[in-house]
Amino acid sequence: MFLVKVYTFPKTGVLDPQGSAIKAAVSSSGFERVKDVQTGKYYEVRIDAGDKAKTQEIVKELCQNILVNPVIEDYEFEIMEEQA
């Protein structure tokens, strides 16, 4: 069983209005070396695919039809063995 970590994150270039309202309260509170924010989403994963080679193939393919908008996000990946 392996354990996957999935983030997303908006495409340079893209607008992330909830990083950059998230910036200004930040801003705003006093932490003025806070230069920027950018939102993403986290998804953890347990696939049972017997090695690792399968299990990101099964990622990949989970992220481009499912998890991920690839018009405007990107997206990385940690594949874990975990312990019984």
The other form holds:
Amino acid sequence: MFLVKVYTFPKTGVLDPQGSAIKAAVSSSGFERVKDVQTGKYYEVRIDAGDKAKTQEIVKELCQNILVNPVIEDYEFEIMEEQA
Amino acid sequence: MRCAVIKFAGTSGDGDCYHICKNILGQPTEYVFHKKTFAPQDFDLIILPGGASHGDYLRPGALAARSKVMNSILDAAKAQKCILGIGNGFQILLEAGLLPGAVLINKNLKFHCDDVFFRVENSDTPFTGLYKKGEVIRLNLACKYGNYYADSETIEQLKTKNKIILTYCDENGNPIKEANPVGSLENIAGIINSEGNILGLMPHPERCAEEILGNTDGLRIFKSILQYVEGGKVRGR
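Please could you give me the other form, the form predicted in complex with its partner chain, since above is the form predicted on its own?
Okay, now the whole complex, with that chain kicking things off.
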């Protein structure tokens, strides 16, 4: 079994109004060194596909078809093997 | 005109849409649940109403766009049936790929509920034939994810091919930034597909379609579709 951690976030150039609002609150709270905040979503997906290469293939398909809206979002993921 | 009003879990505009089609237009109207299917010839108009289908989980419209009834809607779309998506229904059409682009959360992060002015940009469609091009109308807007976005190439195509149907404007019809409560690109509030049979709108014409509600600006959307379907095709004046 593989545990896949999927991160989705706005594409470069797409507005992230939540990130901007959080950044404003962060700045007014005195964190001068924080220069940018970007929001995103995090998913944990467990996939039973035998090997890592097949898991990667399934995750990509899952992201492109459902988890991510490619018009506005990008994604990254990491795959970890889990002991049964 | 046979009308279908699609119901997903969390749809809330279905009763209003049903009422307008059934009681105001006097047309045979049915609810269709998202787990059901239908044939393209069963209906002339298919409405995807507003609300928060499936709790807006994942992204607004994302789960509804992948439900069973969508296969029937895709078939109806191919058969050139009229499909109207309102609010969340518009988001579902975007997520299903029946219309180009996507929506982001409103620029000010707020759920915006108010009557707002819109300019009819194209009256040469089955949905807007009874309006005048450039006419300013007032409709109810109620959304948190109304901030239409598409890449610059798509926006350019929408503009050059006259696929932008409604824009946010002030009461004099000026499409200024201040009149756009959601932050959408080009003040876009409604677009149509290239074949011209699928319209997605952020505002709610069904809430402004009866004298008793104090505003009937939305009624002509439904009446335009009726005239189009009944064959007395009206074109923009």
